[in-house]
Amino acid sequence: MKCRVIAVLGTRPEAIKLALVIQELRRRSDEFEIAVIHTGQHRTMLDSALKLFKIKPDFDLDVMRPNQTLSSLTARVLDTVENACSRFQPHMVLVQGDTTTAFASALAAYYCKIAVGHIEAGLRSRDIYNPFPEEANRRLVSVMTEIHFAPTALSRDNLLAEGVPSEKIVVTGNTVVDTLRALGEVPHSWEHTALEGIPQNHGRLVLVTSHRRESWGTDQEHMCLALKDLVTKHHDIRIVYPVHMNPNVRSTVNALLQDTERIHLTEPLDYITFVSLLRHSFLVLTDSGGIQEEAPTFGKPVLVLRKVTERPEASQFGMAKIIGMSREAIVREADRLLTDTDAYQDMSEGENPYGDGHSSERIVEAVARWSQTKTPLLEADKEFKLPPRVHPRRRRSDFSQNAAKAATAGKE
């Protein structure tokens, strides 16, 4: 009998990180029957990602409402996913990450007594309000999960420390690296996109994204003022800032940065255009968790506009630095990378510590073995291993400081 699997996605990051898992499940059609649920948590951005990967949802739940609260969104996802599970009768529901879609879908599966597979399990900041509500979502999903697909050994260790049995954890790497490897070399023109007219080869491009709830208001204002400081100080840079659709973000950013010379505010980008922008960028400033994972694939240093991160591996490898949202810190740290060649090179060299491009294959193989009651879920030598340190030139003291900061970030 085939293993029946539902994959649930509601936001663009979920589509990006589940796309190749869905493709691998479909490739092994003699073993699996797959249904895709689209909750519609982020309608426009998600639809463009699904089109890119040629994924047609089997269930489109359309849960979004204007000015909705987290509780009302959670209730609608819970109810509609439970109904879809009743219709499809899966053996396992796959959820990804830390969204409201992931949490509510896992709860719906639990209520139906269906096994949950949690992709990107075990990330922890240890502060339930940073990021909000994602940190709590991740922890709550873990309580209901049958198979924990931890992207790295650190994520596995977090789960073990919480009492998750080792036999229920598989270290897979992060599926976003699979996607980037598939798309990263695809030629892409900026014509007829939101980036049209922005010079690619005249000066250095600084990519900025900032949209998190905990940054709204004063922090976002400080970040915008810091960006103005940077273009005033560095006449060879252009800042490209795809502005999130949330009105709390757009009102602040547009008020402070609109019509500022060499700061390009764009509409949100489709994913392949975003990947092209990332490849052409010199430096990244972001509060996004996903971009922290994506940028190392292309050797782009990341300044993390947050107080803590649940993805410390890039900081431990010296490829990212957590700097917060103060105006002074943003200007100081960006200025260092824009002026110090050695500092920039130290942060731009090395393999991506989050994955090797085979995460989707590991996940599907583990689900297949689970459905056949085979143990272990994946042989130890087939799990993802962090790449070796590949920065022989980097000063050991610098690396130690970065690692210590990342390791203690959630305890401050």
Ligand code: UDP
Second form
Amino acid sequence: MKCRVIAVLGTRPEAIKLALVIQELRRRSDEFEIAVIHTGQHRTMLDSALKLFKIKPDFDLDVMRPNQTLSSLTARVLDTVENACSRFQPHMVLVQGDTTTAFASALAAYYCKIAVGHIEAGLRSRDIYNPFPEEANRRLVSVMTEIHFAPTALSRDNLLAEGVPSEKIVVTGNTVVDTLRALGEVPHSWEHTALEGIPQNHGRLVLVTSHRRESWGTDQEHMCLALKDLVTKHHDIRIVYPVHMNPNVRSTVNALLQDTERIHLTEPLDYITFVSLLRHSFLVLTDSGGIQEEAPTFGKPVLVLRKVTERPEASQFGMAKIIGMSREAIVREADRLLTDTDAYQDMSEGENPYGDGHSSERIVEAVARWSQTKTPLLEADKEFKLPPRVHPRRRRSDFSQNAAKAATAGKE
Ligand code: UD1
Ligand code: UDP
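The structure above corresponds to the form predicted alone; please provide the structure of the form predicted together with the ligand.
To see the whole picture, the full complex is given below, headed by that same chain.
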């Protein structure tokens, strides 16, 4: 009998990170029967990714409402995903990450007593209000999960520290690196995109994104003022800021930054265009989870606009720095990278610590073995290991020490 799997997505990062998993499940169609649920938590921001990766949802639940509340969104996802599960009768529901779609879908599957496979499991900031509500969402999913697909050794250690049995954890790498590799090196023209007219090679491009709930209001305002300070101070830079569709983000950003010289506010970009912008950027300022994981592939230093991150690997290896949202810190840290060549060079070397492009294969292989009650879920030598040359000046032993410290902190 084939293993029946539902993959649930609803937001932009879920579509991008599940694309290759869905492709791999489809490739192994002699073993799997698959249905894709699109909750519709995002109505437009992920359409281009679905098109790009030729994903046609089998269930479109259309839950998005303008300026939706977390509670009403959760209730709609819970109800509609349960209904889809009872129609498709899967053996496993795969969810990705920490969104309301992931949490409420896992809960719906659990209520139906269907096994949950959690992709990108075990990331922890240890502060349930940063990121909000994602830290709690991700932890709540863990409680209901049958297989934990931890992207890195650190995320595995976080789960072990919480008492998750090691035989239920597979270290896979992050699927976003698979997606980036699948795009390849194809040059992409900015003509007829939201970037049309922005010079690619004259001056330095600073890429900015920010959308987290915990930053709405004052923090977001300070960040906007810092961006104005930076263009005033550095005449050779242009800031490109694709603005998230959340109205709470748009109102502040548009009010403070519209019509500012050398600050380009754009609509959300389709994935290929966004990755092209990332390649052409000198520096990245972001609170996005996915962009923190993507930038190291292109050697782009990241200043993380958050108080804490659940993805500390890049900062542990010196490719990113967590700087918070104060105006002073943003100006100071960006200033340093724009003026100090050694500091810049130091942050732009090394391989991506989040994945090697084979995460989706590992996930699907583990689901296949689980469905055949084979153990282990994946042989240890097939799991994702940190690349040997993560950073020229930071050896793997440094990482192990940091990971051990993080795991210990979790037990305290
Ligand atoms: C959501 C996720 C967040 C993730 C982010 C990725 C939750 C609680 N939050 O945040 O973890 O990092 O997506 O982008 O799951 N909107 C549109 N069109 C769209 C998408 C959004 O108009 O295609 C507007 C709507 O008014 C919507 C609002 O944005 O009500 C908020 O969307 P929502 O998914 O609730 O939160 P995000 O801030 O997008
Ligand atoms: N992204 C995109 N277009 C944009 C901004 C981001 O395609 O205009 C991609 C980005 O490459 C990454 C993902 O969207 O893969 C991140 O989404 P987001 O920042 O919305 O969510 P998070 O990762 O913080 O949950």
